[in-house]
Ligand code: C2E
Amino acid sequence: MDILYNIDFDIAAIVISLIAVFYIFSKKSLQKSSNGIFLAIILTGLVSAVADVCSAIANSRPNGESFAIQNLFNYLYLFVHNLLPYLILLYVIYIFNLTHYLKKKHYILITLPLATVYFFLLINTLTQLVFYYDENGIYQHGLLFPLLYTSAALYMLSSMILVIRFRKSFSVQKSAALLFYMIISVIPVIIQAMHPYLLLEIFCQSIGLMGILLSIENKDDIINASTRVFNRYAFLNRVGGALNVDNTTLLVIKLSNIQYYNTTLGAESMSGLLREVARWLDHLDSRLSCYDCDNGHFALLGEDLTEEQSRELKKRIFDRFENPWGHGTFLTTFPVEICQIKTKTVIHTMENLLLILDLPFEELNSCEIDAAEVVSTYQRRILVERLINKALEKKSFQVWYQPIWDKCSGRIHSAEALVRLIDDEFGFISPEEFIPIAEQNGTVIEIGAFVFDEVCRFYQEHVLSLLGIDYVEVNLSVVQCMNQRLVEAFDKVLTRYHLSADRINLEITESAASGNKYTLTESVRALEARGFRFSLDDYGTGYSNISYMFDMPFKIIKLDKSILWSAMDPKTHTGDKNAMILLEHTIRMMKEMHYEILVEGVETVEQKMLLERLGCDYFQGYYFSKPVPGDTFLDFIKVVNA
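Please write out the structure of this chain alone, matching the form predicted on its own.
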């Protein structure tokens, strides 16, 4: 008697599986391990469906087929179909980046249910405990056949628990796709148990796998459309699980001055060149995945590379970037910087990782960057920012004064006010460190206001004019000048201390004046009208045109100490001939333009005598005094100007 199995659903599953295989290969998505596991799942489902069709046909006609063929297809189906839940669990483990949590013993434990099933299938010809054929040759389930369902249930339940546990690592859509597959795989098992000849199970599983393919395995949302490698979103999803893994290799490769190349070559040509770079990096090593993290920043992420192999990879990258890259008619070279990150020992948070990923390495002046240095620099910056805020809150900034000597009178006639940050726990923080940070985060406005208020109070309280101090120089930052109420704020302070504006000389650096001329002009003119005087600070350190000097009401030009020290070293009293010519001609030119000249960095009597001979007006430096606290400054000028 023939038994009629409904194989229509199996045939549909075969068609769906073939479409899935074609889609995967057409998308060229087989280079990464997760895709390899998923392809194995698809192929396992395909073979399982084919074997189910063949075994169903053989079992339907027990007297029409040879026993050997019937037995072969039944064994093939059971061996392959029971592998599917196991592969699904491995797939879930991989896509949630859980491999680093598992050791060899865990994989043995995971494989144990499948191994048990396979053991009983292998000895089934002797025991007939899994399946057998009755006297009519009809296929029947044995006593241990539920073991197959138990094994599959364990794997599916474990997979479902992992998906729910780590669902936040994925989007809602992708987590739902995995849960949908598991649910749709279980329901037909129940239906088929009640209707054993309705072969529905593999068809439903193929539908679920297609859902995974079009969501999780669809790379369109994680592929950079221009460079055609994984994008930043994919990197952030993948790298989260690698932060605490010993054997993770992470190389960050950055092309320097990428904005310059974008402007020079144009967006279209630059996209083509970056595509070539990405393609080369993507094929550099099959163990590494390449990610385009935007702005010419790439990441290579993988596992199980030794230190020697990592060094060889970096050498290959450096060697390749010494040669030009081409696209169309364009041929250019890119300076490259590389940072190898030891995630477990250096990168403890995603914040630190993103810092390294986004920070322009050229700020660290090295081609091969130490990740620990980057993190340390960042942590130091955070500390300094905290200390700045603490000092502002407690008003614990200090104002020190460095005397300025007047050649004509032979006295200390003014001083430069210099802000100092001395924390009770961390000690002295250099202005060269905290001022740039304050300028970047905007706290320099509050610091400037504090210094201005303190200088005015100090000048008026100690009646510095009677001690021969005509004025005090106060640094004015460009950030302060962007404050439209700067003049109003200064005016309130002057009124509070009954101080004339000409007692304050505002210093503006050369780089600030040249780079932000139009921003400065309005504020400077308003301050000049109020009675303030101005100095140009650090002349000789910038690269700008001298024309900005004509638009600003500078009275004093302060020459940076680098010019003096190049002409006459304070230790050897020798210097570069051309530097001496530059110093002489600069002073002569400024004098002919009717500026007063102040030279910084005067440390020896020989330097002082040189500058006197050249006609300088004012001198500032350690030869006269270092910057000192207010009380010390008062004692100093009382003696010197007595």
Contents of the next structure:
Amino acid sequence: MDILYNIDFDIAAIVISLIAVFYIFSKKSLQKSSNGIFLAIILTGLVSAVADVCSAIANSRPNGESFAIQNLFNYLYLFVHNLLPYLILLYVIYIFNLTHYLKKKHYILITLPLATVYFFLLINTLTQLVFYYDENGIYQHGLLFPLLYTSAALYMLSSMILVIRFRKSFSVQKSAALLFYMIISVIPVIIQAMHPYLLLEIFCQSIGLMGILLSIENKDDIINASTRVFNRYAFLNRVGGALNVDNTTLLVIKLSNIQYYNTTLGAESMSGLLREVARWLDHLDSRLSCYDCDNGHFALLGEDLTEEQSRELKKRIFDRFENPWGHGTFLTTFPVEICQIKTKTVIHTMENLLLILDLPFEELNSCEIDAAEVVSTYQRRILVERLINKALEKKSFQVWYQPIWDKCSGRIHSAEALVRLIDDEFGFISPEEFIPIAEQNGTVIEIGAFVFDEVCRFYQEHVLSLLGIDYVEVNLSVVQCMNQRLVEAFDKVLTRYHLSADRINLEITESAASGNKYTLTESVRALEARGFRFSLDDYGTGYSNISYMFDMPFKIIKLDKSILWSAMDPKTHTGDKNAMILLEHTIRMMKEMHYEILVEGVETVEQKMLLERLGCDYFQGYYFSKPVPGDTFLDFIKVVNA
Ligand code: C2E
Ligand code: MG
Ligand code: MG
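Starting from the form predicted on its own, produce the coordinates for the form predicted together with the named molecule.
Up next: the whole complex, starting with the chain shown before.
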């Protein structure tokens, strides 16, 4: 009697598995899943489908030509098919990055059910406990056959639990897809238990695996299309799981000023060069994977490298970057910044990591940066940002005034308004520290508006003009100039306090010229038309762009204290001869150009006398007064200007 097994589904499974294998080999990016577990799963599925078909044919013709072949296929099927759930568990462990948590004993434990199944399969010819052939030669399940189901169930259940438990460390959507495909693979096992001749199991499994292949294993979304290594998204996914692990090696490699190269060499050549860099980094060490984290920043991530080996790697990278990279006719070197990161002790949070990854390149020479330092600077920055926001909310910023002495009249004729942040808990925070931060996060616009309002109010309320104060110097950040509504906003304040614009001198720093010159000039023109006057602040600290000075309507040039101090140190009253020549000539040159000269940082009478001799117009510095609160300033001028 022939038994009718339905092998149609198995044949379909073979076709699907073959398509999957072809797909994996045709897509280069898929081979990047270095682990190969997934390929092993697909191949196991293929072999078990073939073995299932062969054993089904052999089993359906009991006492056929060759019992040996029938037996062989049955064993082959059972050995290969039982391997599948085990491989799926390993696969889940791998893609969820759980390998760090597992020790050898865990792997032994994981292998135990499979080993038990294999043991009973190996001795089955003697015991006939798994399967046997009845007196008619028909294949029958033995007493221990349920053991196979138990082992498979254990593996599938563990895999599902892991997927659910760690879904967030991967991607919730992908975890859901994985779970869905697992369920699709499990349901037919139940159907087949009831209808043993309907060989549905492998077919459904292959459909499930195809789903995993197209959704999870499809690496298109995690490969950088241009450099062909893993992309930033892949890095963030992968590194999440590795953050708290001791043996992770993470090297961040940053190439300098990629935007600049992009514009000079062209985007196409640049992407060719970066591809070269990426390829070299990717092949550097088989234990490390290379990730392109955008903007010329790369990461190498791997496990189990000793200190010595990481040092050696860094050296090799530095050495390689000493030499040029080539693409087509282009040959160029890239300065590089390398940072080795101890993820467990330094990074703690993803935010810190992103910071080290994204912070632009600082030095022009290749160098090694210290992750701990970056993180602590960053934490301080976060604190300062918090204090700025708190002060803005509570309106607790203060404006202090530093008197400016006019040589001509011998009186205090103006003052510089300087913002102060004094926190209840952290005390005085220097504007040198918080203004650059406020410029970066944009809060300087609000701070600037507060200062301007406060100065106008103060000037009007105390009728400073009657106390001999012709105007107040207010620092204007270039970021404020980017604000299209600036003139409108200032205008409103002036109207509110019935103040004329020429009572305010806006100070713009020299380095502002290196920013967006067009917007700055436009804003300054509009402000000038409204009646404001301008001073150039910190002259001598940046790269003095003379043409920029001519474009702007500056009335006063404020020489930075560093120029004065190099020429005459406030403590020793000695100085550099060349610095003295520079000071003298700068003052003379500016005077000939009809600018008025103000020197900051005058701390001693000797410095004052020197500057008087050199023909300076205005003096500002501790010799006259430090910046003081408004009330103190009023008391001061009432006495001095009396
Ligand atoms: P700045 O505009 O060049 O201001 C002059 C700085 O030099 C002030 O520092 C002042 O206290 C200091 N200074 C003046 N004379 C002496 C002296 O004789 N010896 C010494 N050692 N220092 C002297 P401060 O107040 O710390 O301000 C630092 C910088 O912060 C300012 O430099 C300015 O760029 C910025 N800043 C201050 N207030 C504001 C503001 O309201 N808006 C903007 N955008 N920036 C501000
Ligand atoms: Mg200033
Ligand atoms: Mg200054």
